[in-house]
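Below, in structure tokens: the form predicted on its own, a single chain.
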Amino acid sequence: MSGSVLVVGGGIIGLSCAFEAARRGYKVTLLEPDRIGGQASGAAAGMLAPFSENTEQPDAFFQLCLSSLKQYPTWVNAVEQHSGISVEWINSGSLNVFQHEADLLPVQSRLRWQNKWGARAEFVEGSALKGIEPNLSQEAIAAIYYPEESHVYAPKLVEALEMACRNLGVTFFERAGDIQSIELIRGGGVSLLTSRLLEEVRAERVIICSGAWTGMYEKWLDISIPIHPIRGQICSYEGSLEEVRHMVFSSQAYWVGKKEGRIVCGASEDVAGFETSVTERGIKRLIKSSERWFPFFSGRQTVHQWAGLRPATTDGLPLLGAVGEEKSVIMAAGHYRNGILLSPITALLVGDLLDGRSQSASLLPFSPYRFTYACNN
């Protein structure tokens, strides 16, 4: 396959649509106005959980965070491969932990409509879930535990895609400075301008993948996209694979231990635009939530505190598809939290969509026009 293509976005999202075109044959640049990864890919605790994510039924959200699980092995495997850097992938588990009756009534049936999608999921409780997880706080009356569900290293994943990239040949211009415009060509093709660089950057097709930033994208795409920051503050702990054995999940925060003898704690949410600092109050959340769910974290001082803008939609749905009339723009943007999760299905859609090749009845949740035909009704 031939043809020039232009992503833009060095995030998680933008680094898999990139290598997915270059092992697909494009001739591929990668635009990224700051850093590689330095956004919701490099705060991210890198977890893939589509049972624990999605709790009430299976649209068609749930679906897709599915179908890119299953995506997974050979996707990881091909990375690894082309960049011989491991992303750290560990089929921990997860557990979703409760501390009170009340919030088991909807388990059952929660349980039954999973477990038809193939999560194998059982109810845990007493000395079973202390056998399973022995520093769990005594407070923890109940668990569902998910088998199928895993993680990877958020930084590492990001690192290895990168020199993936790097040996299928894609050009990448890191800091380039933000985007001044976009002219879509008549006749098919884009021209884009940024702060940094002296001269346009021209492609047959352009992949936007701009995380929070993509709303920019409006005035130049004449469409709607309602797709906002959400800071995620997060923080790690020294601690080891044994402490904290799967991904936990509370009402309150997550865990989930790694193999650099950290163990991550997230996340704390807020809207603050694009401001990207931490605050006591955020870390603070996270800190007390540790210390009650896991005694052994009491008195013991995080290592390190950071926060990434996470893009959200309105509606919570990613932007997937074509827009225009000659097709030339590609949208892979608002994943919120599920980025590192919707990386190879996104990879794959995105692939197919450069083929001709889009099954446009599975993207039509996630079209880049839903919120402009909204506006026009």
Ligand SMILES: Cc1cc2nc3c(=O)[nH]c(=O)nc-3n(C[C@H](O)[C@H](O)[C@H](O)COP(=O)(O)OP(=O)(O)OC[C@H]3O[C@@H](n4cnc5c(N)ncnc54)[C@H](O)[C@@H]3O)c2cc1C
Contents of the next structure:
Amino acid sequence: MSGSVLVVGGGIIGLSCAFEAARRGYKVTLLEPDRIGGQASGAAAGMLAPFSENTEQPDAFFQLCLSSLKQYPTWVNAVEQHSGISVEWINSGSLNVFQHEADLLPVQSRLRWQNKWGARAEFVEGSALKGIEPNLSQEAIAAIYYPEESHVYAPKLVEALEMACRNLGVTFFERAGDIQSIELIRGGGVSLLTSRLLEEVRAERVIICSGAWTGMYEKWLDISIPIHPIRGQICSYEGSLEEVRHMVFSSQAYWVGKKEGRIVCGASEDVAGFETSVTERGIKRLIKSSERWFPFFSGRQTVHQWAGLRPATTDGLPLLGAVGEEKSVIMAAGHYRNGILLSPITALLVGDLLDGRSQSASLLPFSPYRFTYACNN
Ligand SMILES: Cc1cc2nc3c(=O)[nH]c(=O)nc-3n(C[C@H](O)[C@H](O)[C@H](O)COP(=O)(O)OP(=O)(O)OC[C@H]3O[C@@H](n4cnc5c(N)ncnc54)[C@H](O)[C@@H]3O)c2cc1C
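For comparison with the form predicted on its own, kindly provide the form predicted in complex with the named molecule.
All chains and molecules follow, beginning with the one already shown.
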């Protein structure tokens, strides 16, 4: 393989694409306007939960999430090998807990279709539920147990990917300033100008991985990119893996125990533009849910509170695919609530696009053109 690739955006998606492109032999540069991993990717809870996140049907998005989960063992192994850093991957399994009899009505059909897709999910209640998650409140009458779901420590995965990229020779432009223009050169190639770098950056191909900020590329790419930020507020308590053994999802919040002696509780969903501060109301809601579902949290203080901006498209699906006549631009953005889970499959699909391997059918639902065509019809 030969060719130069410029990745714009230093979150999990940009780092994963840069890692994959470098592994395939491309000459890769990664440009980040601000700090590597400083946005959504560093804020995430790190859950790899395709079944908990997709409860309705095995649509294209669910299948993308599931294939990404299947890539995780090999992917994590490669990242850890190339970086020498552990991403703290924990095969905890997860519990989706229910409080009311009425919540149980859709459970059997959900179990049926998800088990056909390899979930190995089980319905648990009463003493069996108490046995596997002893600190859960009596209010939890039953749960679906997903043994296949797991989690990583997202900031560590970011750190490991950055190190792996550096070890593979990726050039980094961090704190490069705002993107001022991107020009598609006739005959191939791209040229990009930022507010801080003195010279333009050129490459044969560019991969746009700019998370919640990707909408600004509309003006240069001449396509419709309806990506907007959805703020997620999240907090953590001191606590052990014994206190919350699985990832636990309720209808109001989720809890994930981390190796460093923290239990993370997330996450709100609100619209606040590009504001990344937490609000008293948002965090109070999480604390209230924590005390309700795990009474041992009562009186325990949160030790850290933070927020990040999920990159959401208007149909909830990411934009994955090539753009432009010369196909010199590849979009990989809009991963909304599942960017950590989706990082391996995104990188592999982008790698195949760089290599010119066709996967047009599987990528059709995620086409970067789908909103442009919808506007023109
Ligand atoms: C609270 C919270 C919890 C979450 N929990 C999970 C979870 O448990 N599991 C899961 O799978 N996902 C989770 N997510 C979602 C996940 O974090 C995102 O889907 C993922 O981080 C998106 O990665 P990204 O690289 O596209 O975006 P980002 O990490 O936001 O990175 C985008 C980068 O682009 C840079 N940038 C800004 N402007 C430009 C520009 N003009 N050009 C180029 N670059 C630019 C930014 O500075 C940033 O570094 C969570 C999100 C939040 C907020």
